[in-house]
Amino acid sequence: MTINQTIYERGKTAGIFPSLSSRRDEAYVGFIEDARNLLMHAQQKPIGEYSRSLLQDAGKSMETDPKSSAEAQELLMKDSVLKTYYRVKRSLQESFWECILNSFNMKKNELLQALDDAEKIGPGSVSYDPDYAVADYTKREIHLQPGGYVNEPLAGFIYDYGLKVFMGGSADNDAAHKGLASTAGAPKDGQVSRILDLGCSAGGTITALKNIYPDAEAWGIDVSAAMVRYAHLRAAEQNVDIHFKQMHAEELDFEDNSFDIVTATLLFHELPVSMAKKVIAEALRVLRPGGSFTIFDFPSANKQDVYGMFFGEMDALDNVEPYIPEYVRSNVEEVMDDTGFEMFPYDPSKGLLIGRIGTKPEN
């Protein structure tokens, strides 16, 4: 059985996201969408070399190491322009949660009803346990996000309308997803009947994939069951066959070998670092050899300078980011190495979220 018709009284808007609760609250977000626009993509190059030009006429050093970029924030928040910079950054992203929230509530009994016929119906499938114990380091309010990922039940939709407006109108029509899973890398034979997606979320990366392999099992996995709910009545209402599963991206309950291709969009500077290399470990053992292992993600910090690593660290304390400034340092290209991946170049200059993909070895 699938979906005939759309379930959202108010329908939806940029093709994919559900509509808020009243054209007020939507013109209210678009303004701060517009704003934010303005604030990160208009403003983010004078600001960086205004920045810059600080410190060097500072005379301070331009590497990344932890010193360095202590004196850069000592210095840099010094400064009235760059404090208010920060400070209505954050204040943007304050308002736009609490009114997507406010307005969600609204119809909030109506959206949950929506979850709970998605789940009688298909195409693909969905699987949960309301007495899974998440981890700890997943409990965090990521992005501002009000209940984070895993405390409110409407996470999905907010964190799905969430993104239209964090992504600047990027994000629309899955755009961004649809981009991303364009450049995944692919077994060099070809044979591709098995994908899989870590913190798959609101199921963007997973349901491009699927619509690239449409004779490919796909599988999306998170460790939120409100996204994965979500994920799936999202996917069914595009009628795109897709299992979605709650579950710990570093304890897969998959055998070993069994896909093809393996992909996570923006999950890792989401995770400690001791997690993180637990979840290249487990791609590893599920990925057939030849298998294909792409993260979309930050550039690590040896990919930029103090500037760069002080505007991550900066978002990572106004934007809940706690993992930010360990992912970074981290290096995970050679994490990846290291656990037994054979990489492909990265150049992180050719875009932000350029994927490092790594494949299985054949022997």
The other form holds:
Amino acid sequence: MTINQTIYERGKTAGIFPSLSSRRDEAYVGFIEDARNLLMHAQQKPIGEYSRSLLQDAGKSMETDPKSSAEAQELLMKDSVLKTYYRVKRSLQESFWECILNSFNMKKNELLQALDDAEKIGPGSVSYDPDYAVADYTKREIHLQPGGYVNEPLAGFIYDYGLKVFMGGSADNDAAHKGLASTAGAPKDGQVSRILDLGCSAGGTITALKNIYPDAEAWGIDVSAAMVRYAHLRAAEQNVDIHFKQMHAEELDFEDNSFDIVTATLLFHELPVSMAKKVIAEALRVLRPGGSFTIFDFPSANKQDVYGMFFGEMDALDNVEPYIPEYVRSNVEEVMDDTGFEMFPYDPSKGLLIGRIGTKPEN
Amino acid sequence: MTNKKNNGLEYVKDLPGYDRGYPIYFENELVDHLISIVLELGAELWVVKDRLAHLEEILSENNKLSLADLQTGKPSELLQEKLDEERQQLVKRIYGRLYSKYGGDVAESEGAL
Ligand SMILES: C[S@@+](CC[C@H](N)C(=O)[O-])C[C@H]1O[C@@H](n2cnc3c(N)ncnc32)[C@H](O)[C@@H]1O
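Moving on from the form predicted on its own, please list the structure of the form predicted in complex with its partner chain.
So here's everything in the complex, that chain up top.
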């Protein structure tokens, strides 16, 4: 059994996933990616400075308490340039997802067939249950992705292509994931025989980790059947041996003390805070003493001023990120610490994504 | 449909962004529509420019044109590089001015990380 190669008849994009169905769609999405790079990413620093100066000129508090936040939001959203920024962001976001969805739907049967075919081949494996009771809070159209992760059978293909556009090319060939994985925490004794990635999505992080620890047994879990099916296809195509399984991260179907490394990339800002706490407790449970847990995600609470908070909160409404406002106000490091992890010191100002590393105490 | 895993999470339904909705940013919602339209037209203009350049490349190399080449083929790497450059310039030239108030029009394009 091999995977039907017609899904790659227009080649691969970003080195990994099937290209869109037509040159027209590719050109369209290329335009949006450039527009996002210039009109969103490149503006982040200058628009941040501009917004902070608006707040300071108006004598507003830069603290992150709810009152200051509400005042900041009210003031900033009166400004026509900021309105434009958020309008542009929303419009670009809607357009590119729609194009990707329509484009992959043109070869829906072939793509679904490829997912079926992949189940019969290795390396690695995939398991999921079509009747699995998926928690409602995960069924949102996060970052406006049509159908979200769980309600669209082609979600894996769509997400992977979308991530390329989102990241403005910095995730091509899994470059971003390889970079993150190379900084993930590891046990001091160097013993790594089993690794796990939570909310693995298309599997970029666990693939990169498996390449760092080729002898370890690798697992990726995700609540979405569509995502684990796709992740398996993607890993098998790259000849990387990983087991993917549909599972809630807050209810892991693994034994206590059974992993050396656990990671979660960009999962936490997509969880209600009460769930995030459960996930951290589960990570602690399944790690063996001395095992290491790394959470890669956006900065949270105490590291931000009111503008940083505002920026995160706008994402909720504009971009269907309902849990980001809670997330940016929570304190991920503190929760890890309170749950029982020994925290590794790190520099929170380093980059858009922060790696928080905790070790399970020896006794 | 609620399920047991949502115990204690009923509040999430009231969070902003729980549903995708139709946010409007300007007092006059026509401005919202106009910005969307202008971006969409830019994308469609680019699609045509891309198609034309691809068409010219095919014609100049071998007098024979097939529709399939245009629809599902890809331009040469050399042309692709030129197009990437041209597309970035076009975006910057047309839309950069939206942020001229704080100097964002001269920002250099960059990825997320
Ligand atoms: C932004 S993606 C993660 C990206 C991925 N880790 C990577 O390295 O590219 C978030 C993923 O988390 C999954 N997810 C959300 N809530 C979950 C939960 N409670 N348990 C397991 N997976 C969850 C979603 O289905 C989605 O695939």
